[in-house]
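We begin with a single chain expressed as structure tokens, specifically the form predicted alone.
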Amino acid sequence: MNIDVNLGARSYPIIIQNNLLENLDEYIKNEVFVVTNTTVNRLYGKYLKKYAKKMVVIKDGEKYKNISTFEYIANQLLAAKIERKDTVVALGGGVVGDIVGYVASSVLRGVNFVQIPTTLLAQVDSSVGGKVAVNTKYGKNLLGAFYQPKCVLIDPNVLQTLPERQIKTGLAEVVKYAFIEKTACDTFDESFTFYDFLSTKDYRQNYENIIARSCQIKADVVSADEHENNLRAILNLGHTLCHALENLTNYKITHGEGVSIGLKFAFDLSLKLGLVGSEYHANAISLLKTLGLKTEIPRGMKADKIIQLMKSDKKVVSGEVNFVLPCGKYDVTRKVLQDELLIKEILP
């Protein structure tokens, strides 16, 4: 199955096909520099060693997403003369998806990459679209480029070997394309909708259609907003009060599950506001909580410091916290609020 991301000439595709890791001939003609992690080599680096030129390992997890490790992965390449005509392929989760673009987008200038995403989060949304970048003291991903890579390279056989855990925060990003599906996709079906599909189906059952739709929404998406200028802002729905929660937490939280509760937010938002009726906001909790996601805040978390976070965020405008809210079924908007006493309502 392929789902190609429309940008001219930095065009690329999304090739999901079970038992791809097997089949790595048909995509990878010559040698490459490799970057994978300590769980992901253990597993599957296997499948990459008789391509790799180098294979560069790095710690597992979101606190070694920072600059620390970008400089290590960068002069470990180096050091092996990768030269600009080379590939260097992102083998793992978000983490390794974002860190090693932001390195490919900087180390001689820009190198060519290709992401092979091993977790569910990774491929039904970090490996697509080009953002790559690290995290600082400061807040997630603000440090970081735009930059595309040669193509997506999806083994949903992989998800064999994910924990739970994870699966759950993949799920959350997947639930995020079903409540933004309408005012991403202008060929949106209402006869059966993304969030009809993830209402009745088994998961477990259809991870390959879960994720060519998440692919196909959010290339929709990129395709008409590379660089993030309007439309593609509707893809952080969730995400404002997600990144607030990892950086209090030290990314003890997921980002799915930071996702998750920034969604519950969200709608509970929207429904003070008057965006969207009782109904479509308790079906959409609902269906956060049959799928097993979280949406509650952790306790101890304190309003004001959660608001001071989210005003750190990249889509802070003008110092107010800009939101991507719902607005109807499967229809967001974007919402710049003031109003602080409003959003510690929805707070704990």
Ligand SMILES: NC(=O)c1ccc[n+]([C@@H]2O[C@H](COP(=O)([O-])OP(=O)(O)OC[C@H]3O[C@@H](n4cnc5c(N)ncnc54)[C@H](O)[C@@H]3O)[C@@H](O)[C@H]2O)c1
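Provide the structure of the form predicted together with this ligand, given the form predicted alone shown above.
Partners and other molecules omitted; one chain follows.
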């Protein structure tokens, strides 16, 4: 299955195919520079080795998504005499994709970049759209760029080795796409919605399909608003609360766990504001639960602290809490909320 991200001269394809890693000859014609981490290298490095002029392997973990690792990768590429026409392949989850993309955007002022995402989250979200970054002591993803890959190669079979908790974290972003499909998509078809698909089909039998639909929805949004001036902000549905919870738990919860809790919270807020009816609200939350996703804010979190953190979210406009909220089936709207009391009524 192929999905196109339409960005004029920088357009690129997302190719989704089971066993793609065993058929890379079709896609990799010249020697490339490969960057991966220790875990993914052990599992899948062998498929890339024969194409690699140089394999760079970084340590596994979000804490290595920093400027030191950036420097390490850049030095390894420069030592191996990378040239402007060369291609760097990122093989791994969102951490590898984000940091390698940022290196690719900077080394020699930009070399070609290809993503081979290996987590569900990376396959449906982080590998598409061109946001690349590293973390700093001031916060996550604060040094970065918009730098689009030349293509994204997705092999759903690699999900067989992905731990269940990581599958769930990707699934939270997948279901988010179902909640925004109408607002996001030129190709929206009321008679065959992603929401209905997820509600009726076993996603484990359909990874190719759910990845393709997710990528299509994200591609439509990114094509319309690459630099997040407007529409792209709807991808933050569920994320305002998520960022606060990640911060409060010191990243003990996964991103997807924060997102699914944030999705439930957004629906609760919408119900309270009369933006959605009780039937759609109940149905949406039941979908989250059926998919096995977390919906409750962890115990011991104080409402005041959560609100304070939501106000300092980097996507906040002048101190007010800026939400993306469901406003009808598969439809969302952006709302600035001044009424803290209303938010408090929903928080624990």
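All of these numbers come straight from a predicted model, not from anything done at the bench. Positions refer to the first chain, counted from 1.
Treating the motion between the two forms as two rigid pieces, Val107 does not share its piece with His243.
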